[in-house]
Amino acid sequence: MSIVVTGATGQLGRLVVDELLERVPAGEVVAVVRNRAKAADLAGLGVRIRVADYTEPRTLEGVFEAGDRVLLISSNAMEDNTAQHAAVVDAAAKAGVALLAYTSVLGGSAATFRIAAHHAATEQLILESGLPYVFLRNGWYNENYSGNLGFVLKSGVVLGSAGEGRIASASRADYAAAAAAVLTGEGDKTVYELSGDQAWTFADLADEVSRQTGRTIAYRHLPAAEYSKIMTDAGVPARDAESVADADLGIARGELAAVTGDLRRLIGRPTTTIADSIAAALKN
């Protein structure tokens, strides 16, 4: 049996592999990557490397073996990625893996923003496959916001369309630790609603950046179409910009605000606060 992580050199995938290496021998970990060169350091640690691409189903043949515990990290394509995920699910089912864990979205099919629909479709594919599964329904990452501080500090504003909606976010490292716990058999559920211990608003975010930098930062709420245009004008692909603005509307409806406690219980510690992630980003 191996523990297999797809998208293993991505921002989340690499953190999951790092967590696994703290728990199991490197030889039990398989990293599935698109570019072998980017995984050279992992290979040097003894991690087994397999090359495959979600968009090329034939490359997934032989990637999985019977008895493997697999983490399917969702594609970073913000729009229709269901076909990509279907190729992985199909390969895992043909191999007869022991577990397929999937990084879904908080709320699952109850979430109504556009990005969530693709996660719900993938969950349905996994259910129909008959494979043993775990849905890791991740809330938003702190880094979605702490990673954008350059613009915030330059402009003096946090922009968004979330109104007074709250976000129960946590760090990528928190979600990675949860995935590693499940992959090593520490979990006891098939569906985890994973979110941070504290829910905050965009106004809170602006206030926290102000506090830590000594500058005056404000939150400016915008209609979704206007926010989307600002992002597009800044070079964000139009469909991605529309999806981000649409997700903000989901935040305004309260769809990413739930503090469930699942993440804290699974990782055995408090989740990382947005304030801590901002502090870390400001140091870099």
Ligand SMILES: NC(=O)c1ccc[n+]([C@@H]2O[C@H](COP(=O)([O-])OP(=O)(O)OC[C@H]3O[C@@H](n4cnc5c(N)ncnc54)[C@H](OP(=O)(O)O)[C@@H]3O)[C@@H](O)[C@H]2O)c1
Given for the second form:
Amino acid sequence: MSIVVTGATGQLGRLVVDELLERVPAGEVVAVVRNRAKAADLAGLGVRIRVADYTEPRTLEGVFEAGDRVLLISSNAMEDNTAQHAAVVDAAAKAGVALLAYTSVLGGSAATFRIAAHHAATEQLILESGLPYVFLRNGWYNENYSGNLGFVLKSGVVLGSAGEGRIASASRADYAAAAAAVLTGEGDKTVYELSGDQAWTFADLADEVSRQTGRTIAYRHLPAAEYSKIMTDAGVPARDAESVADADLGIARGELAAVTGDLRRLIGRPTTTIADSIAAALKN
Ligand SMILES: NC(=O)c1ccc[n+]([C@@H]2O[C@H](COP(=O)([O-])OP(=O)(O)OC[C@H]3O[C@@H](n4cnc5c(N)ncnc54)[C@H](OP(=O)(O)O)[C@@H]3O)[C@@H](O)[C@H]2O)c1
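Now show me the form predicted together with this ligand; what you just gave was the form predicted alone.
Next comes the full complex, this chain leading.
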């Protein structure tokens, strides 16, 4: 019986593995990765590595064992990832895992932007599998914004289509700590609505960057099509740009604004503020 993390070489997955290694011996942790070489450092720490690709169901055979506690980290294919997740759910059900935790989206099926629909579809597949489950419905990462300050500082603007909508974001590390808590049996719910302790607007974000840099940064609201085109012109794949702009419309409708307290309670500390994540990014 092991704790198994898929997407373990991704940004969230690595943080989950780090958190697990603080709680359990490395030999109890399994990292499921697409590329073994990318996981060399994890192997060096004593984590067991299994190689599988969500898009090739045969590679998932034997990846899970009866009694495993599994975290399915959602694929970063922004659209069309339900079939990928279905292959993982199927493999977990065949193995008879003890828990399937899934990184879903804040609000679950109540969220109506496009990316959210794929999370809702995966939740439904997990429910239909009959496996014991936990839905970690993650709100937005601070790093979606603090990781993009180069453009903001160069252009002097925060661009978006979210109007005055609020975002109750938290850091990836906060969400990772929550996942590790659930995987090691610290949780007591099956559905967690995980979000930050404060909700902020894009205008607040611009003000905070201004405050920390001494520059004048403004928020410029754009129609979604215009925002999407600017991202595409800057090299973002068209479908990803459309998904980001579409998610902003969800933010405008208040769909990522809920301050629920679930994340703070699960990790036993306040969540990381957007101001702290900006400060950390500006130091690098
Ligand atoms: N809440 C938010 O604000 C937010 C923002 C962005 C994304 N997300 C979602 O949260 C997930 C985790 O976030 P993150 O920051 O860790 O993303 P990330 O760094 O892009 O990591 C995604 C992970 O998924 C793995 N993966 C992708 N396609 C796969 C496939 N076909 N088979 C097996 N593994 C596959 C990647 O493998 P490799 O390491 O081999 O690339 C990577 O480990 C994302 O994938 C996305 O679904 C949430």
